[in-house]
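Just the one chain here, the form predicted on its own, laid out as structure tokens.
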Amino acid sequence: MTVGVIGGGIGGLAAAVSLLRAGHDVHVYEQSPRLSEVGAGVQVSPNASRVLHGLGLADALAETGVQPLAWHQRRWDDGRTLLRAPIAAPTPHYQMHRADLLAALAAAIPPDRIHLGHRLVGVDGTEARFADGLRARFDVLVGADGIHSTVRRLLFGPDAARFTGCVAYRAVVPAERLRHLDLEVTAQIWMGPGRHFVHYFISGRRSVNFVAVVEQDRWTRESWTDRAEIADVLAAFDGWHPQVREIISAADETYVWALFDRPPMPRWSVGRVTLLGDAAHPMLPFMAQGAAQAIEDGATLAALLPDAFDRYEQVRLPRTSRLQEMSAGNKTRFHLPDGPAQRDRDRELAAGSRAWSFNALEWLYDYDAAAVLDR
């Protein structure tokens, strides 16, 4: 079949990587002059990665991606353990730069297959119609353009995304620069009240991101992500442990996200035209599986098509829908004030309990989207 894949980002990218493979005629249209990712860190987890190994990119993301040895859980001021749950999965879970995720997969396309500084600007049926003038009719047509989705607004009309109450400071730093912290190989959670920090290492460890998440009241900024000022960073995290302050210290320049996002919607698709990614299903980040999810959205309909737009929504409505679910309710997780709450949280967490832990989330880490699909 011919495909156009609305949106040259991670989801678009792999979606049309898994199409590919499965035979289908494919072109990819980013509005972008070039091909770029913003927000450095990205964990690619192993449902994920089963994905991308299948496609033959496991070299491509053992060369840049570092696997952590655990998810690390500590205290805000103290940095105390709370839980350090080990990864141990049999595909590999990579921390990498978007970049370099964007890179591979870019890589696994014919370059003639990507249109680069198209801006679609109308759909008919499956024929998409680009601010250039150009027009490109296909059998199929996939939005992947993120969570401001001209083609979700074009199918289902204007819907106003969220804001959840929450901003992020992103940045990346030169491993170099943070030496004499001796930082170990996981990725490591710092919760306090009202906003946490994740830091891991990326690009072959040459490199820190770090994500700074804390909440606010309103977003009054006229884009949702704007240079931001260390000195900010700085004194949202006043009082934080030294570690937290000397990572965020060691940066050269940071960001600022808002953070937004939208409720489950009961249908994805209108005709041969369909979602997947953030277009369909935007979740905060507090699961790490935004990137993940529209990876498994590529690999499930590259294996349904020609016909089988009901059993794609079947199959992947539920799931990420409870991720949605989760990852929101980990905002009041990560962030509880000091006080009752906060203490059964972390005796929970110090008990080792299986809530918890990595393992609790084989459901997650262990899917197999041909498998699921066999059965």
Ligand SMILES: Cc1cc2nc3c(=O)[nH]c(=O)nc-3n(C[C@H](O)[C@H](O)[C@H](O)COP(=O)(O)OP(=O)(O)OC[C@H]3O[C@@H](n4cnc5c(N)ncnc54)[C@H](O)[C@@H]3O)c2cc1C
The other form holds:
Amino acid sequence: MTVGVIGGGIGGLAAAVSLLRAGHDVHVYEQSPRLSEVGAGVQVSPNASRVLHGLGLADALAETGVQPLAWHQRRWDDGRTLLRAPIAAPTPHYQMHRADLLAALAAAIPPDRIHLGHRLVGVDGTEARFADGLRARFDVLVGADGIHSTVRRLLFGPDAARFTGCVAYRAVVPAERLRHLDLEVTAQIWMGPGRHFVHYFISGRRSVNFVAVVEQDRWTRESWTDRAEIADVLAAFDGWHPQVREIISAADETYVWALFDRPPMPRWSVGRVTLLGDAAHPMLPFMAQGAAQAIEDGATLAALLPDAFDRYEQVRLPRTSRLQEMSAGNKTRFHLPDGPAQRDRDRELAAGSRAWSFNALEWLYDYDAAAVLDR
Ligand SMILES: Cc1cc2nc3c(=O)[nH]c(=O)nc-3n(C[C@H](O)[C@H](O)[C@H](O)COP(=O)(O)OP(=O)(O)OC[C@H]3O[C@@H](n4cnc5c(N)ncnc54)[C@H](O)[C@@H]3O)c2cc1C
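Please move on to the form predicted together with the ligand, as the form predicted on its own is already shown.
Every component of the complex follows; first up is the chain already shown.
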């Protein structure tokens, strides 16, 4: 089948590779003049790396991806360990620079299949219309155009993404500046009142990525991502453990993102046009699953075509909706103010509660999105 993919982010490119490998005739259209990702890290969990390994990208991921030994949850002020769960999965859990992941995906697609500088503005059946006048018709059209998806709006009408009451500061720090901290190779998440802080190695351990999430009532800036001051991040993490503050201080620059999501949709497809990734199921990043689910979507879609989209939705919607809800729930759990609820949470963590353990999420991490027909 001929398939047009709108959007050349992680979701669109991963879908294109899955669809090409399944023998379809695929073209990707990206509005930007070049493929690019934000200068930050991404966790590629085992359910996503399984798909990418199946697509022949194991070597490319291993080249720069860092495999953490454990998932380490800590208390915000004294750094006490709340839970330290070793990560052991049949396929690796990688922590990578986003640009490296995007480059690995792009390298698996013939260059003449990626069309840059084309912004989709209209959809007529399965014909895509672009701002520059180009029109292209396919058997199937896939909207992988992100949280502010045009395809979604054209299919289902306008509905604004909702501000979740959280912003995320992100930065990448050269690891050599943090050598004195002797950081362990784990995914560390520090939980405190109204905020949390995540850091991990990327780029073959040459850099440390951090994400600092802070609750705030409103987002008043014009754009939904903006440059920010290191001093603002330090002020937001005043009184936090010295390790957190030293990692923040070591950054040269930081950007702040307003975190938006949407409630799960009842369906994603109209006729032979469908959605995937953030266009279909944007979620808070508090399960580190947005990109992973986008990668799964493409694998399942490729396994199911040319069958109807009903099956794609039946398989994908319950899983991604569950993760949208769990991600939103983690906002409360991560950000509990010190007090009885926080003490209950910490007791559960100390007891190694299954609900909190990385390896208790077999349904999430041991899932094979490409094996949908076997199921
Ligand atoms: C702070 C933070 C941390 C995160 N951490 C993780 C993590 O560790 N692990 C994880 O799995 N996920 C993580 N996520 C989520 C993840 O980043 C997203 O879910 C993922 O990038 C979505 O990919 P996508 O391809 O669906 O959308 P996008 O990455 O938004 O790509 C959409 C593409 O479509 C293009 N486009 C848009 N409109 C048009 C148009 N009209 N015509 C043509 N092209 C268009 C855009 O230019 C863009 O290139 C995190 C998110 C945040 C905010």
